[in-house]
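Given as structure tokens, the chain that follows is alone and in the form predicted on its own.
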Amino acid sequence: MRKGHHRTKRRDERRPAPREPRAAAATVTLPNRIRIPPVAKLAALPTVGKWLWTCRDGFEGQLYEELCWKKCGATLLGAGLVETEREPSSPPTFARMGFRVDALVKTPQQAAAALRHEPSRVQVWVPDTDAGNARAGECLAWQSTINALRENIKDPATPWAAFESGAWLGQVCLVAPHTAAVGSIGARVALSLAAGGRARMKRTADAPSRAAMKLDEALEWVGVSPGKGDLCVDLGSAPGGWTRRLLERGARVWSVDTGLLSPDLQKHARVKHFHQTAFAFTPEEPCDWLFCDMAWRPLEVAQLLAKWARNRWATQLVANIKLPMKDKLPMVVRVKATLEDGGWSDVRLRQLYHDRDEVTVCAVRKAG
């Protein structure tokens, strides 16, 4: 990460937002709160026939309550692991991956035999927890054995090939030493095409920060990205990690921040830098994409993004919402309602692999 990256953003974002008329956040009636049980030191094994969900270590309480609110019979198994009786009606925000468990097995040979759907791109992975990561070395051996046993099966070459053909993603999750939960999920409905939802983006020499990788993963999750000539607005952009990534895709970028951009970006022909706060900025014309990654209060950011839809200033949205509070789920619900009330549709929120105390949101402006 570039030295001074966070100082630049925080110095700008500590300044009070301009006093201007702004719509209030949407009123939301939350479901009854759920008592979250303590996380067991030794995770319980999942149950065959139920759905297994994994999340970032430390967020199992948020995921458990979210799945309880979706009324699908949730049980907290342990660090990073929750199971449900049924598939929820909509994808959970705090889940990395989810699938129905068809079998619990002890060997990769048993796992290969338990995979029911063909063709199926098989993924072997561990939960993203301390205990899970300690078993990560087992994955390669299991994967090699399973692939060898399925060598005569014409599986899709990549997860994206599985998505395009409507094939399945075989799931082999090593939930305990020498024990795996096996199942499958359609590639087109899976929470992620990456094994275990851990979409690792590559760092580059010119954009080494985590912020750039967050945008790369977000656009992969959305499934579309800005193209050549598209106009993008990047709110809270300094020093320019997201702006640089958008330029690489051929877009024009209006970069909005009182902080300075990197010298190479300041001179770039397709970058126009507006030295204003994101709250004070008014675009000269509607843009194709609105991007935002500001360390600011989540409801105020949601209200700002809602204003862009209400005024028809942008067509598509990708933003990162910070969640520094301990109780994150109610805030996620309020942010979603505020965006929908403002005029965004198809609003999706997900805690992606490169997100920490934050979630990524994408949406499309309502037609009409």
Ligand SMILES: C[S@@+](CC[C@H](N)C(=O)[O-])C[C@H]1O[C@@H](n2cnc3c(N)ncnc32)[C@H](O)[C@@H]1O
Contents of the next structure:
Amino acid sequence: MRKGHHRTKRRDERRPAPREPRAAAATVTLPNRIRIPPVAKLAALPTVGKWLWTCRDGFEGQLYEELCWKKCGATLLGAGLVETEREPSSPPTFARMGFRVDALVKTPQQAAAALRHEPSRVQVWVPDTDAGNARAGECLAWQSTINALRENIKDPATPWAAFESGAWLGQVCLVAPHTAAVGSIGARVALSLAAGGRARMKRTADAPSRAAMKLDEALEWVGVSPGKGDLCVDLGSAPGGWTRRLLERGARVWSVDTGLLSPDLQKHARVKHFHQTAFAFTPEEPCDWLFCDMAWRPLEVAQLLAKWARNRWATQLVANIKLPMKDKLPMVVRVKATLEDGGWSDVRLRQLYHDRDEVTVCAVRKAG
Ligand SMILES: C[S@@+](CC[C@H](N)C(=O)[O-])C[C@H]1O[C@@H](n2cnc3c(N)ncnc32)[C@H](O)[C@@H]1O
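Can you switch from the form predicted on its own and show the form predicted together with the named molecule instead?
Below is the entire complex, every chain and molecule, led by the chain shown above.
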């Protein structure tokens, strides 16, 4: 290397290497990889009678491959949109929202007439892509016309009220200028209660980081949260957005990170900071919840989380897994298999709205 020329260290090199030898990841036989058609050349409209799925912009290839692997007759329509012949047997990780298309319409009047199932709320949305977002203004006009035309949704139920009563959510997705796919989905089976799956969480002054919003959204998705007195372990916790959110819920938090927590959290009576690598951390007693947002290689993190289930150190899991640049779907499958192998059950993975090159995973430890 030339004098005075310093190579910038890669992120991983700056951190202490994990000390403990780790268990092998689960062996998985993957389906054949699928060739992804060039998305830029595609702008197909959805088909009536098929299922329409939307995802984060740029992840349509992953969603398409995932739906092909689930054998439900997938077609890549264009940026942010995939359709399938059938509903898959389990919710796709890379989808934000999906519904069966009942009609393709040109006006909000036609959309209002095409809505079946008497929805208690209609969600009008655009795919979260450059082209889709440029048409976001159209949504408001469509929404108010539809609400005015449908007597039962003049005073729409909140998404949570719709969930609690088991009501239908009308779906109107503006897939192209003046063209919408219309359908309905039960609020209890919808991938998200937010329009188009864009569950925007509030950024608060005390937790300004994206990390805190990721946890808020994750807990909303999981449907249960830690309560007063619960013991939570937070792996990869610095500077403390997740720890803060858990404290707000009344939990005690063991925060594990090679980095530092923000000063107020270091002094907090219900926080204990373990300034060390999570790979060498052993809890003094089993905890109720294991949280993990470690910026580390996904399979090694999955193996670490599997160890927690194997040792019965935690009952519930919520983790954010960073995906590799390439082969994201095979990694998602491997992570799931590794967690199940370790003893986690009901393992669910989803790329939530606040997740970038990441997926959120939740699970409970197998009884017995
Ligand atoms: C995305 S940040 C976590 C943000 C945190 N959840 C929050 O809300 O503030 C990732 C963290 O993982 C930590 N990390 C990476 N490798 C680690 C390891 N082996 N052990 C413990 N922490 C680790 C980093 O130090 C970094 O603070």
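Here the rigid core means the biggest group of C-alpha atoms that line up within 1.5 Å when the two forms are laid on top of each other. It should be emphasised that the depicted structure is a prediction, and the values quoted were computed from it without experimental measurement. Numbering follows the first chain given and starts at 1.
CA of residue 312, rigid core aligned, shift of 2 Å or more between the two forms: Moves: no, less than 2 Å.
Cα shift between the two forms at residue 42, which is computed once both forms share a superposed rigid core (Å): For residue 42, the C-alpha ends up 5.0 Å from its position in the other form.
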